[in-house]
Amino acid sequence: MSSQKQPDQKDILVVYHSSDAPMEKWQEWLSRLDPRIRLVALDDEASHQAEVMITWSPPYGAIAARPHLKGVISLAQGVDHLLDDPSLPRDIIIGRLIDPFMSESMAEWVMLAILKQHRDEAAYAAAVPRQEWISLEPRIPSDYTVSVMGIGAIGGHVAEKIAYFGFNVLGWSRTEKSIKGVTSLTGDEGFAHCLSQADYVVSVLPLTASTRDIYDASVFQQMKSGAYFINCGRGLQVMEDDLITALDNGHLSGACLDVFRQEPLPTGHPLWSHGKVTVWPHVSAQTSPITAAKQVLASILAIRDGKPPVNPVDISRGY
C-alpha cells in the first residue's frame, strides 16, 4: 500500500527493498545517524523521486523504472542479484556492504561447520540415545588442510580465523593475497592444488560469469577423496545433482550448505533429507542495521553528492 505522507523538502528519500530485515528497523538506525533519512518501499509513489536505493534482490526492472536513481547499495557483499537484471542501467553507481560483523559471523559459521566434523559431533550425539560412553581418537588440526576458495574481504577473514585454530590453510583468489597463516594461491594450477589437498573445501567465491556452475562433477572429482564441502558463497555455483552423486558414491564425506540454486530450498528437494548434508537457510552472515547503518548512510550521502560509495562495485568485474 502506498504511503500517504508527502515528502518534506528536508527529507532524503531512499528506496528500501529487502526481506532480511523490516524497513522500520533500518529506518530506526539510519534516523539515529541522520534524521533526514526517509525510507520508502517500492510500492510507495515517492520511491520514484528517490536518488538512492538500498536493497537485496529487487525485482527485475525496479531500478530502471526509477529514473531519478543515482545509485544502488547492496545490503550484502554480493551484487549478482543486481547485475543479473537485464534492464539495469550500465552507468548507475553500485555499492556493496562489507561489514566486519558479517565477516565475523561467516567465520563463526564456517568454524562451526568444520569443528562439528573435526570433533565427531554426530558420532557423540548418536551415542547419547544409546547411553553409550564413547571416546574417539582425537584429531590434530595441523594434520588437516582447509582450502578457502575466495579470500576477499570476507573469505580472507574466514581463512585467517581457521588458521588461528591451527589448521593448515590454503586460500585461492583471482590475485595473490597476504593473510597471516594462509598460503595464497592463484590461477588454474592454484585452484586445482587447493582442491586436491583439502580435507575441507570452503567456498566463499563471488558469483560471476566465471564462477557460475563452477562446482560440477569434474571439480568434485578433483577434490581429495573423503573431503568435506562447505558452501557459504553462492548457490548457483554448485551443480547440486553432481554434488549428490559425489556424496552417494563416497568420494565426498559430506557437505554443509548455506546457499542453494533455488531459495528457499523447495519442499521435497533431495538435499533436505540427504544423510550426508547439513542444510542452513542462508543465514551464515546476516546483515544487521545495528552494525551496518553507519556505512550505509555514508554511501547514501556519497552517491547523492556524485561521489563513490564506501565500497564501490566494478560492474565489468562483477564485484
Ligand code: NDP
The other form holds:
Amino acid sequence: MSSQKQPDQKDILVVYHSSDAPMEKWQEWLSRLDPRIRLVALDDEASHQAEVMITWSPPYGAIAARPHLKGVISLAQGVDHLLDDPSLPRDIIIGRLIDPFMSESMAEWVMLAILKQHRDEAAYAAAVPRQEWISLEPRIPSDYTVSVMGIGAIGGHVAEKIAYFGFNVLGWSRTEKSIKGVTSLTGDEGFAHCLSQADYVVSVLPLTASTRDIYDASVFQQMKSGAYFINCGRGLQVMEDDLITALDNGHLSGACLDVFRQEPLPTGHPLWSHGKVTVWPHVSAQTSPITAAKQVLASILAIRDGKPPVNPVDISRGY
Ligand code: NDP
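The form predicted together with this ligand is what I need now, so please give it after the form predicted on its own.
Expanding to the full complex; the earlier chain stays at the top.
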C-alpha cells in the first residue's frame, strides 16, 4: 500500500505500477540517484498530479485516467503491455528500456537452451543414475545453423554471441543489419529461408499486429525436420496447440519456452508436462533497477522537461 503522504514541493512525483517488482525497490535505487523522486502507487491520490509513469503492464485506462501524464516509461524492453491498451492517448510519449544487462542475460539464456541440446545434456544426465560412463558423437558448431528472429537490441546481441560459439547464424528483421558473424535477412523470403535452414529457431520478436500468432502450423511445418524452437519474445506469437502437434508428430525435436499465451502458465496446461518442452517462467531477461535506474531517471527528467526519453518508442511502428 502507498503511504498517501502529502507531496513535498521539491518532490518529483512519478506514478509506479508493476506486478514484477515492489515499488520500494525502485524507490530505493532512484532515490540514490535523485532524492527528489517520489514514487506513488495508482491508488494514491497524488498519482493524478504526476507527469510521468514508470510501469510494467498497467491496468487498461490507468494512463488515460491521469491527464497530467506527459509520458510513460516501460520498465521492460517490450512495450506491447502499454500499446495494447485501447484507451492509450495517442499523443503520449513512451520510452522503453534498452539495457545491456538484459541483452546479456538473454544471450546467456539462449546459449543455455542451445548448449543443453548441442552437448546432449539430457542423455549424459540420464546416464548418471545408471552409473554409466557413456560417450556420444561430438557435434561441431559450424555444422549447425541458428536463426534468430528479431535482431534488435536484444536479438542482435544474442545472435552475435551465438556466432561467437561458431554456429552459423541467420538473423531476421524488418530492415537489414550489419552484425558480426550474422547473415542478415529480411522480408517473407528471408523469413522462409531462416525457417528452412535452422537447426535452432530462436525468437526474440516484439509483439505487434504482424507478429501475433506468427508461429502457427504452417510455420512449424516450414521449419527443418528435427529443428528445436526457442521462444523468449512473447507468448501470443505462438499457436501453442500447433506447436504441441509439431512436437508430437516428431517434426520438431523440442522447444524451450520462456513466454506463453497466458502467464502464469495455467496449472494443468499441457506444456507444463510435455516431455519435449522446457518451461521457464518469463525470466530469461529480467529488469533490474540496479542496472536500469540511471536510464529510467534520465527519461523521467527528460519527459518532465518536454524532451524525448532515453529510448523513445515510435507508437505507430508498434515496438
Ligand atoms: P527491438 O525493438 O530492439 O528489436 C526488435 C527486432 O524485431 C528488430 O530487429 C525488428 O526489426 C524486428 N522486427 C519487429 N517486427 C518485425 C517484423 N514484422 N518482421 C521482421 N522483423 C521484425 O526489441 P528488443 O530486442 O529490445 O526486444 C525484443 C522483444 O523481446 C521485446 O519486444 C519483448 O517482447 C521481448 N523480451 C522478452 C523478455 C523476456 O524476459 N522473455 C525480456 C525482454 C524483451 P528492425 O530492427 O528492422 O525494426
